[in-house]
Amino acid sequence: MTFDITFSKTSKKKADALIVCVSAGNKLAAGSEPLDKETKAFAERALEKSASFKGKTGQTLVTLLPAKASYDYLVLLGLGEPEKMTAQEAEKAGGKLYAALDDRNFKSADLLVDEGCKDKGLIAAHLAVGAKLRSYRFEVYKSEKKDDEPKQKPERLYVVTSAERDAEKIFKRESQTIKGVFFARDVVNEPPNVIYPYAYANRILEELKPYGVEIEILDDKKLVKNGFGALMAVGQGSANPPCVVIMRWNGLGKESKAKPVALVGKGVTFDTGGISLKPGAGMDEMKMDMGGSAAVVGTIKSLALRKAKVNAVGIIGVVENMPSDRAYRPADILKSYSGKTIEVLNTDAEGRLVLADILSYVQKLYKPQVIIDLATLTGAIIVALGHEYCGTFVNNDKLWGELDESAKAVGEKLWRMPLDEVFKKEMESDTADLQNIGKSGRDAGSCTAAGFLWHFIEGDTPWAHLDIAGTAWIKKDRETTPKFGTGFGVRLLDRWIADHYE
């Protein structure tokens, strides 16, 4: 079921809910039309009686309404100081929105954006966004409700205001990157019986060609072939063979001749650890281990939508990682794509490998002028950040300096961390050029790990490493994110794109 929304100057009365916004303080806001007598004495009471309603930002309060009145119910909707409200503030309050709407079981509603907005159409558009965001769901396996439990889900948000346009031109250009978070968030939430390697290609085939995108599918036998001795190494104890998912969106046309940006992603369907076993608690979330896959191809859907002036490319390597007799195992020496030699000593150390092989041959095809790749690469990342903060490393100020703009305009937080030489060097082995796991141990897992893949950046290409196994997955829902896959990346990458190379 669709979660629509359309902007209006004026309210239609025909939904359960009007939504009034009020600014801190329970000052009851004008809206973008005036109520009429009962409807505002109304909520000057429901406001007055209220002890818990501050007019807080997203706060809600839901009372029922005379039966004579337009609505069913009315609904108030904290702002806090809305003069001062930014985007990202204004999609929590829609989520937040969306949220008390869905437990009310409401069909429908009117929202009457506040005047006091210092931007009305940014603000009336960013609360649509955040509504929009949090209506994913994910209900693809579940049995069909009984008659006797029927539980509406909201259908429809009309947002009325007299920057309507405005309003609408941005929620436009924003709900095309939703449809790629979406896509993302589908992706991750997949079971691995379902999501793996070649049936995951074939999905990014169906969903993104049609809008432009070429696909190239590297099968098991052309890597083998080009020698992708690494990736194959990590799939090769797995009855599913691994592949590689090639995306180029020409969004300057094929007679350009400018270098493209490079979107490089971990695809590991379900990461057991291989022969180095995982504990078994847990390990039915590694089903989220291709969440860096997904931000690359949600991100290349979203290029697509709307028709980016861009050329990109994005490289996703799909294994499933399992023990077998013809699993890799500690002690294995392989062979890169780069040449360079690998000496294996955690069978689970296995992202880095596989992103070692891409990373190496897109810089070899394409010669991109920037790469930013993301992986569910290490818990010690969220040993160190938690669920709030993707570990960030960088080669490249300026390279940093765009990304830190483009996520506090998204809301997907970064923290820089240090790439140095001490952890690449921590890499180098005693028996091959490297290995797979600092000779340290777990100490500085996530530096250590960028330290690894620094060996496959060529020269000074600016390159960013994204750590993102704490934000790929969520327990607990967020004001615009249900818990689980949460599609993180594709809204950075895509507003990095806009902002500094289209």
Ligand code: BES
Contents of the next structure:
Amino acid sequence: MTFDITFSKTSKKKADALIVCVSAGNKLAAGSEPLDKETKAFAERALEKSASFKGKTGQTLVTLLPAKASYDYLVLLGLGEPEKMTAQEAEKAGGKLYAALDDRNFKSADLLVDEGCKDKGLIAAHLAVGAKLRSYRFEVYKSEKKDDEPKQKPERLYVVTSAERDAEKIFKRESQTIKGVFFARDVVNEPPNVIYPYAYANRILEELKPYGVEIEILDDKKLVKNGFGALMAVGQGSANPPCVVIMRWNGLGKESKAKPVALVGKGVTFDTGGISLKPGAGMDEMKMDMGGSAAVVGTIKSLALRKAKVNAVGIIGVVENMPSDRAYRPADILKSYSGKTIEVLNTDAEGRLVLADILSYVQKLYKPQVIIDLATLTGAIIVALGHEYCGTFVNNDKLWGELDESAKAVGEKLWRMPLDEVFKKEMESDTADLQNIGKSGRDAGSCTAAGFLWHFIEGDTPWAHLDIAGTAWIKKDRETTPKFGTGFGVRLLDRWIADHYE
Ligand code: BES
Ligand code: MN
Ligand code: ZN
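Shown: the form predicted alone; wanted: the form predicted together with the ligand:
Following is the full complex, with the preceding chain placed first.
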């Protein structure tokens, strides 16, 4: 069952629950529809008697209504200071509201939006966006529920506001992006025996082609022939051969000569570490090592759905990193697509090898005006920044300014990290042009990884590298993001393109 959200001026009074907004200090808000006397008195008494409910943003208080009322339940939703509320705060409140409805097994609810909000259309829309984002579920592998399990999921939210047209317009636009976010979450959550390289490529073809995205799949034979020596080495230990998927969204029309925006993603469908094998505990989480590629395919889907007026090219390198008798080894020297040779010192530093080849390829073929790569590249970025901030390396201050602004607008947090010649130098090898881990071992692990990638950026093309190892996957529910695959990057990139490249 999907979770549907509709907007209207009046309520039909046919839902399980009525949701009324409350501001800090437990002041009942004025909805666009006045509450009937009994419900109002009931709500005021509930507020007075509750010791813990303070009307804070996203806080909820649920009570049963008397038998004669139009609804079974009353939900009081805290909005803090509604006259100052931002879109992001509204999303968090909407996400928490969804969780509360889900917790209580409510199937449907009417939400009377506070008329006192500064921009009530915007707030109504973003309450809905937050609820929708939180409603994501990945349940393809769960067998049918038995009858004795009463679990009922929310199916409908009716948002009641006098600004229903504005709200609907904003929500519609955001819904397209959310579809991209959900697709990204889906492919991250899928197990690695389902999303192995060719299967993943086919899934993308199925999902994006109907919306007019041009898709090209470079198979392993083509990759060998074309000299993708670094990427192919990473994949050679697996029975599932690698591929590269190129997605073109030509929103400016076929004839347009505009240079595209390039989005580049690491798509390691499973990272065992290879011969430099990872420890067993928690290795299952390495199915998320294609999170960067998921952000790229999710963004392309959003662009296509909303027919974005931009030329964009998405390219992802899709490989499985396995140990075997055919696997690449520490000490191997590889020839990358660029011609630069790379000495492998650790087969677990594989993402940068995959990215090296596709970064060179996308520059050679598409001459992009700007490049963003996303990759679950280093454990070190989790040590540095945890799971809230994405480490961001940028060679251009203007591009950093754009990304920072869009990140703040959507609430996907970025933190700028140092790109420095020192780290570039650290990646030079004694026997080959480059080596795949830094000379000083684990020190500044995320920075040396970025330094390695920098060797494959030509000239001064604006480029940003987003290390999403900490943000692509979470183990606890967040306001608008249920645990596991987050779809991090889709809202950010979609917004960044809308604001600066359309
Ligand atoms: N995929 C990992 C990075 C990672 C770690 C992603 C934890 C998500 C969560 C990457 O391929 C890797 O193994 N990196 C090594 C690099 C090291 C060998 C220089 C790491 O971080 O330990
Ligand atoms: Mn690895
Ligand atoms: Zn990896």
